[in-house]
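A single chain comes next, written as structure tokens; it is the form predicted on its own.
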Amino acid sequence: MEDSFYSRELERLAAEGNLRSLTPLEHTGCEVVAAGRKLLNLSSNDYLGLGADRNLRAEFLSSVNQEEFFMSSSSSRLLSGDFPVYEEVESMLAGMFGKEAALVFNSGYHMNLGILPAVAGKDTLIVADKLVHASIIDGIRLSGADFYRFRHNDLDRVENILRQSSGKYRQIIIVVESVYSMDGDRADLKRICSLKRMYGNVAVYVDEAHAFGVLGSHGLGLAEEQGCIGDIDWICGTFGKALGSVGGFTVCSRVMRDFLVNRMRPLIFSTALPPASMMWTRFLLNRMSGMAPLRKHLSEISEKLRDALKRSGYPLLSDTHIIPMLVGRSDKAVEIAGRFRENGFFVLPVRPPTVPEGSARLRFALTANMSCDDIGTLIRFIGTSAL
């Protein structure tokens, strides 16, 4: 195979400031060690600090029944890989959300890649927010359904689309995230659900990846916070962020769960998650409702950083723990990230195609195991540096 084409493409990405590379890291609590230097980790999705909690890990390992502690499922769930712990986790999730059923997937990407192609086709219109995750976009494309991507959070446009199109399709699916991973802002789920109730053939799909564990009185996400769990057809989430584990899930009706088991290709044709990982997930889910102090602390330190960025003149949409610092050009974002790193902060530049051209940024993802002193040090650096 001739590599010259690919080499030229890599050179082009480097010239544009958009070349990516993997960075080996050692992890110690809310810090990472890179090239021998300890840095505050501002690029982790371990929002509650559970994945880095050694005491919690020790408690889990001491409670493990070795007879059930399989490191691999060794097959898909439709073959011999459906261990009891999967059903236990799904029953827990359904009970927590007050839904009929739940289904667990290997990852959030698998989840979004598989659900929409399973439930949508030529008789479906998918109406998706412009800023939904790449995995959702891939799922929409694979579905073969007609689709429209509306301007971010423009629900007036959604209302117009529903009015014009509700009689032309068997179903319309509104697809949004609850908290958007690049701007850290929220969807108006209550209004989306009110639009759904106006039509008999509209369903709602919400990805709570960045809200599950963090928002709501029990940590169930934005739908819990806004009081509309019952109106959403697919509430989706991931265990790999705030819960500190691995995998994705949806809570839905019993009929929908059974349908996905029969039609969802990433579920049917993938080796299931290791039972050991599912046992860790079960352990954490049992404790999630009691993690309100962690959620409160995360909210407080996030507010401090948002206020500091606003005082420094940065435009800000975020009202969550995901806080972008917009800088514009990719090369400038790379340069500023390097200066943060030199001063003890591990924060990565986010560049096209992850975000639109001209909107490169540094994305601060805060975690509950950061102290007020950690955030104070970060704020002082931002306030005293000519970035």
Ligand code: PMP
Contents of the next structure:
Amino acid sequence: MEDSFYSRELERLAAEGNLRSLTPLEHTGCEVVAAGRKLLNLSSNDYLGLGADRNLRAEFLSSVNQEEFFMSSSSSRLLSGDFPVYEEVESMLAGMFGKEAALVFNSGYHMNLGILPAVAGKDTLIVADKLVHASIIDGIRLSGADFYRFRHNDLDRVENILRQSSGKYRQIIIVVESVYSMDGDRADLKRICSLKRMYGNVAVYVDEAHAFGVLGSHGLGLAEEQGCIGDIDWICGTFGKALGSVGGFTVCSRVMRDFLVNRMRPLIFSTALPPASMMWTRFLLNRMSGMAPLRKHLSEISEKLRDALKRSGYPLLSDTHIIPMLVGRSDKAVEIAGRFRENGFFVLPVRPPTVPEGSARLRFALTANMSCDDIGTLIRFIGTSAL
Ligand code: PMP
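Now the other one: the form predicted together with the ligand, given that the block above is the form predicted on its own.
The complete assembly is shown below, putting the previous chain first.
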């Protein structure tokens, strides 16, 4: 194989400040150890701090029944891999959301890659927010459906599209995230659902990856907070972020679950998650409703950091625990991230193609195991250094 093409591409990425690399890190609580130094981890999706919680882990391990503690499912659920714990987690989820059914997937990526191609084809129009996650874009492309991406959160545009196109397709699916992973702002799910109700053939798909566990009084997400769970056809989420586990899920109708079991390729053709992971998920889901104090603390420290960035003159997009500091050019983002790192903060630059050209940023993701002092130190650094 001729490697020079790939080397040149890597050199080009490096020259643009867009080269990525893997960094092995040890984890302790809300800190990581990089090159022998402890840094506050501002780049984790462990929003409630559950993944890092040693006591919780110990409690779980002491509670496991060794007989069902399989480290591999050894096949797809459609073969012999459908261990009882998957169905248990699914009925727990359906009950928590008050929906008919739920289905669990190997990851949030599988979920978004698989659901849309299963349910949408040439007879469907997918109307998706411009900022939806790469996994959703890949799912849309695989579906072969017509699609339109509307300006971020521009629901007037969605209203127009529905008016113009609802007669031309079997169905229109509106696809949004509830909390956007790079801007940390929210969708107006209530309005989206009221648009849906104006037509008989419009469905709503919401990815709650960054809100599940964090928002809503029981931690179910933004749909819970906005009171519109019942109107959303697919509420999707991941266990790999706030829940501190791994996997993806959707809550939906019973018919839809049965349909996905028959048609969703990443579910059918991939070895299911280890039952041991699902047992950890079940253990955490059982406690999620009671984690309101963690959600409250996360919300309070997030507000402090957002206020501080606003005071320092950064344009504020976020109203959640995901707080971007916009700097513009990729090389500048890399340089500033380096300065944070020298001062004890692990924060990564987010650059194109993850975000649009010219909007490179540092993305602070706060977690509930950070103390007010941790955030105070970060705020002082932002306020006193000429970044
Ligand atoms: N959806 C969104 C909005 C995401 O941000 C991500 C991951 N960053 C995913 C889905 C994928 O989830 P997972 O990590 O479980 O594959």
